[in-house]
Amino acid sequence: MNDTRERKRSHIEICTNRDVRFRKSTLLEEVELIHCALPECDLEDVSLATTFLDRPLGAPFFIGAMTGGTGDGGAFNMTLAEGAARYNIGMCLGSIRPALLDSSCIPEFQVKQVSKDLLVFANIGANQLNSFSPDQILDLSAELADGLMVHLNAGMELIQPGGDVRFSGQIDAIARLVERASGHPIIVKETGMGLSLRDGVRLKRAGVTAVETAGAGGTSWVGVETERATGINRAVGKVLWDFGIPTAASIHWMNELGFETIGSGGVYNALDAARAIRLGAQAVAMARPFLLAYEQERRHGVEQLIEELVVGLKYVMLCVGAVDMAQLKNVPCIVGNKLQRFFEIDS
């Protein structure tokens, strides 16, 4: 348990103080939204209201999964939750594995006490689905959250010192969890390398209906683990630092397959969010920007970032002539050649 706690603290320190971003693009810039000089609406007419898995949100944003079980008493998660509740956006918790191993960690994840209306998703690694029973996982998730994310992180585990390199049986374990969930939503997410068409097809067959892309272009979790690794793993980590599916391509594919999709992976601002939604995302998630905002100015920093995203998205929508999410999904756009090439790939 202490090893897990120290690893999580190390992740936070590295993401805060080192440049662990991808050095290649999300390709979101390949989505050129066409400006509308005659929007024929007022700013007050623009609505960011949306739903995700039938739950209402004031704006299509999630604070992405980051942490829990670090021993900080939950101050970080509670601050994020307070900001999310104030603006009626969603929040994703870090892996609940520490709480499954040690119940004394549970208070660090109990953010629903901030507001019963706060939309929260718990989180567990796919490799843990064979270490704990579905009932153990689902019972704790239901206690803490409104649904459960299952994260896929093969690349990260390969480079991580002491990482779990057994990945067989994950899709069957996900299918069993979905079958057992009985109305408790299950979302499958990547952790920085994106979901492919092939992944999407397999997840559909397993009964999954919602995903988070976590594509290449944002924080490289291979990069994070490379910073922690030594020897061969450090050398190979440097090679694989930028490997993965650009976020824009993954969003498009997941939308084409009919998933409710959270677009994430290098979504840094309102224009990125608008482009992701135009590609088919129902909402977007951001993690490291919130970590940096918290480290700089705690609650004020978190709330200022949310406000910038909310106000910024309203401005973008007015500039493209969209008064709500439905219209934003259908505004005229041009897709660049680099992204178009991904659209032509089949499973």
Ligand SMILES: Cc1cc2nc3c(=O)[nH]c(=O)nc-3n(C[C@H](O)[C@H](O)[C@H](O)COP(=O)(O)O)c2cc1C
Second form
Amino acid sequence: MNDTRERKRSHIEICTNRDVRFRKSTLLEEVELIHCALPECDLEDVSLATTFLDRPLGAPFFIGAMTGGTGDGGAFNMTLAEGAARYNIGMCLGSIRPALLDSSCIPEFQVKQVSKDLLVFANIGANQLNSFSPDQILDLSAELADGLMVHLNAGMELIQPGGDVRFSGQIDAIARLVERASGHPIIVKETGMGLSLRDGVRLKRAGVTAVETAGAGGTSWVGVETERATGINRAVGKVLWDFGIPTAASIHWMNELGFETIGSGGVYNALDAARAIRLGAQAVAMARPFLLAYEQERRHGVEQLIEELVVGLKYVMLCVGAVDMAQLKNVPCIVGNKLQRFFEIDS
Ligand SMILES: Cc1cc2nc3c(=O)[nH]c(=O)nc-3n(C[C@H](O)[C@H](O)[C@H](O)COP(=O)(O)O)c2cc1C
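Can I have the other form now, the form predicted in complex with the named molecule, not the form predicted alone?
First the chain shown before, then all remaining chains and molecules of the complex.
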């Protein structure tokens, strides 16, 4: 078994069996949505319909980028895709690097086979933009998906045994990819430490228009790699486990900068999804909860989680008197002191 495949399998094993969450929160709990006792609408009036990058979605949810290329990732990806297609939500694939290295992995990523209408984003690490040509990456992405997510994961690579710690030139590589992509959307995402205002400004200059925050408060990828590391990296990993921008702050900043934003990183229930949308997210993504649901109950677990989110968001919207996404983005709310302090800094 090659190194990448072995590492991805160990990520799944660790994310399934160990507590790799941040110990600090997303700060979404500091967004207090104001209850409306007279919503003056019926539950059936509440619509979750939305768009992301001009593509329609039945509800503002994505299954977050996880896997593929483990040798047995196909069943996982197809089950996630069936759930996503059934509820008309979006799906993000894990890194397509294994498929670029070995075309026999490609079938694990072919989730469009489940439904050609499923909104799917492929995924690649920013570091890989220098290992493959833009055309190699974009051609495979266009074959598999409706757009490409480029992930940033410096903290994770630092702690990862044998991680790739060359981060120079990433923003130029992203700018080149965006220019070359003409029409194939490029979304830039973090993997658990969040995107800062300064990152956002650089990404704007590089021509990026859509981001996924993957802020602190959900899965700690430094935590996952700390579980795999030994020696100095294990010791430093324990120190950096909780380092990162709380998801709520990152969503606010990306919205202020005018990005079309997927809020993620510990957005694990309908109330947090509503709070993320109130802060300006166009949709939310969650990753590890879908892995846990799949490991416990396969298809039933995945569908139950989506249903809980969909029904739950409708209930939250009724409780705040919002019948659609436009109204939810504008419902009254109060922001707590800690989150407010993030809102006040400039780049
Ligand atoms: C098992 C697993 C594999 C992941 N693989 C990828 C990946 O290949 N590419 C990527 O951008 N993010 C990857 N992620 C990170 C997630 O997409 C997400 O950004 C992060 O876990 C925070 O979200 P969460 O708190 O909902 O888990 C992975 C997450 C999990 C749980």
